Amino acid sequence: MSRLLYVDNLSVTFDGFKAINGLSFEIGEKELRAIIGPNGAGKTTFMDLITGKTQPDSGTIRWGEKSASLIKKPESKIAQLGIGRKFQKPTVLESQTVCENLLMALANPRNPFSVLFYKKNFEDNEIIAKLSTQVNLERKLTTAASELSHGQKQWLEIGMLLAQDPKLLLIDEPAAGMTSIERQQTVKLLKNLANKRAILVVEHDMEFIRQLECRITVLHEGRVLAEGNFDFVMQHQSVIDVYLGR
């Protein structure tokens, strides 16, 4: 499997607190990976560093076949390179329909004025139909986002990111606030998406993590504590001491 993202010896300090401390990590082109760890382990800061929201004090972040450095690149440029991020709280346009939200997210180059006068074409209709099916919202295209359940809004935001055709999706706590059925459908969705792109999931729900059946990276005090499949991680004494046994 080709390496998509490579992080080496990454560190960043905030007001004397080392949020990330010599962290090294890599993920392949078509890989589903979960990141877990107690509060303050550095999970959110790690995603901030990957997306350019935060700059490291030291270390490297390299991307793609050419191993291009992401350090000091603006967030917009990193997004254009193919890294999409979904935060824990959905950020969809509540007054717009599912279809309209997906349409506005399409990667087509449009300025604000062209969007105002835009008329859907056949190709966009096809893409929106495919995206809505991928994220379990094919029957909700004409429904306002405000009428969706919390889980459905999560799916819509994932669909909006997929509209930009990212190579890596960073997804923060997708299971939070979902019903049991929605969680099961989200597990299936993420597994399917990983057939074509890399998916990095930060999550606290251990049953959700178990169902993902993927490699798990455990963070503690800003560095990798353990890495492996679910059973290996759950039986790792250091993980039990600092995370599961807290």
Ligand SMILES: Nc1ncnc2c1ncn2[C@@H]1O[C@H](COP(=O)(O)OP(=O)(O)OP(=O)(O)O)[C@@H](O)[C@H]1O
The other form holds:
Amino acid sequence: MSRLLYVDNLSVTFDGFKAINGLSFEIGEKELRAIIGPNGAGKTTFMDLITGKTQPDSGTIRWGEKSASLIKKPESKIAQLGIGRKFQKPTVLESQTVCENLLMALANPRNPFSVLFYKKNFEDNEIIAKLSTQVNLERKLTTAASELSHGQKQWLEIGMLLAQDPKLLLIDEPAAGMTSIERQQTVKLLKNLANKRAILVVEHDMEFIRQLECRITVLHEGRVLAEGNFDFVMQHQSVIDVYLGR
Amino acid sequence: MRETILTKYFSNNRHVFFFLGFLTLFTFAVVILAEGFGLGWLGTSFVKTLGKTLCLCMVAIAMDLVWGYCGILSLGHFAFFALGGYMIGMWLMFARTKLVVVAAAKNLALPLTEEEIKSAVGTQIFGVVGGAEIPNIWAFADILPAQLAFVILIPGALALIFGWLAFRSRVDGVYLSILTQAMTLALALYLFQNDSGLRGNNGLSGLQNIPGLENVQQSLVSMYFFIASAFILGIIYCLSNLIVSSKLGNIIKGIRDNEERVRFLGYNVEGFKLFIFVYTAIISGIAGAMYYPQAGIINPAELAPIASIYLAVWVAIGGRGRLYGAVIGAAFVSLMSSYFTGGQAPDIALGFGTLIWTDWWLVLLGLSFVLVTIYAPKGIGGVFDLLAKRNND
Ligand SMILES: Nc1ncnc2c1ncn2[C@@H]1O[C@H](COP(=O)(O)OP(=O)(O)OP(=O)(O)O)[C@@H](O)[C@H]1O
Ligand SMILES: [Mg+2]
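Switch from the form predicted on its own to the form predicted in complex with this ligand and give that structure.
Below: every chain and molecule of the assembly, starting with the one above.
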């Protein structure tokens, strides 16, 4: 499996507090990976660093076949390279319909003039129809996003990420606020999606993590504490000490 | 009914047709009732007020796009408006003074040389600020097409530079509002100086006298400007609707509601803000260029930051995020305001004192602003939304 994202010795400090402290990490193409760790471990900050929202103090982040550096690139450029991100709180554009939300995410040209003269065509309609079925929102296309349930908003956001057709999906706490049925559907969806792209999931719900059946990275105090499959991590003494046992 | 592109467009953009229809009717009504061509029931100064109001509606549309749709509370759009006014004012004043100078020299034995004309014009225009030299920024003042181009280019360029600097460093919210206000204030203070080259606090005057139309009555000139203002307002409304109903509109509304999300979808948010900021600055410039020939005079006091704040109040009262809301707000509030502050409104004697409208109008306006913001955030335009909804059900 070839390497998609490579992070080495990454550090960032907020007002003297080392949120990420010498973190090294790798994920391959079409790999599904889970990240766990206690509150404040730096999971969200790690995603901020990858997507360019936060700039690291030191370290490297390299992307793709050419190992291009992502540091100092604007967020929109990084997104265009093929990194999609779902936030911890569901963030969809509330005042717009499901269809409009998806349409905006589609992988079409993104400069002001080309969107001004954009005309919805047959292919785009097809893609939106397919995507909305994938995330169980095919009946809600003309509904305003603000009227969706919490779980449906999470899905819409995932649908928007898929519409971008990214190579790597960063998903922060997808199961939060979902019913157990919705969780199972989400597990199925993520496993399915990982056939075509790499996915990095941050989650606290261990049952959810177990069902993902993937490699797990444990973060603690801004660095990797352990990495391995579910059983390995569950039995790892220091993981039990700092996270599972509490 | 068969869905054709046209019927679909109509059902999605009904307000455009209503607006254009209303604007046309209104224009015809004024033409018929005014002195210029018609019955003479409306005086020339009232026609000018109406024409100016149409120009204010144009800036209100600009404000609505930038604030109501894109979420940038700019307090600088009246600066762009005034700049547009100054650009056209330079030509009006220069060309007219030149005609006067040439006409006065007709009876001289020798015709004036180009140099002599220039220096006479310079003395006429800049005498009040103690100069006779024509400043460099007036280099193109004699060429109408050049000054017309500046009406667009100068506000556009200022917005481009200012916006680029501000958006690039991710200034937003209150800080951005303060920054736009500072820009307006700085520009006003600069223009107040006598050596700014634009006649300091005297400003430019006599703008109602259009060179080449000396023999046309003001009642007719006012009609020309009124009709042209209505026409341009119609175009700006359609153009702006094109923007807000396109995918670009979805993106700028997205930026207003959740900038981060749009950014991580891969859109260069700063570029979009800049696009809207510059487009609206240009509209404001055009509006100003139509307004000041009807007002007759422009001076730096027009740029007072308070003017831009009024603009925000109009749009809020009219209803943010709807183009017709902005137009209604601007028309309604500015007409009310000229009624109350013009001294026509009868004072009301209360037992303990007299309610003098020229003093109390601002209090009333401020109060309505607060009430609308709290109880009717959709403004007057919201009423039309309700009506449209009821019609649909
Ligand atoms: N922009 C910032 N400024 C200052 N401190 C920050 C900033 N972002 C994160 N932090 C701090 O960095 C630490 C790591 O936060 P982070 O959000 O990455 O944790 P997390 O692992 O995602 O936790 P959770 O499981 O609660 O979501 C926290 O102590 C947080 O307060
Ligand atoms: Mg987090």
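Each form is matched to the other, and the largest set of C-alpha atoms that superpose within 1.5 Å is called the rigid core. Note that the coordinates shown come from a computational prediction; the quantities given were computed from them, not determined experimentally. Residue numbers count along the first chain shown, from 1.
- For Cys99, a C-alpha deviation of 2 angstroms or more is recorded between the two forms after rigid-core alignment.
- Relative to the superposed rigid core, the position of the CA of Ile127 differs between the two forms by less than 2 Å.
- Superposed on the core, the two forms differ at Glu147, whose C-alpha moves 3.4 Å between the two forms.
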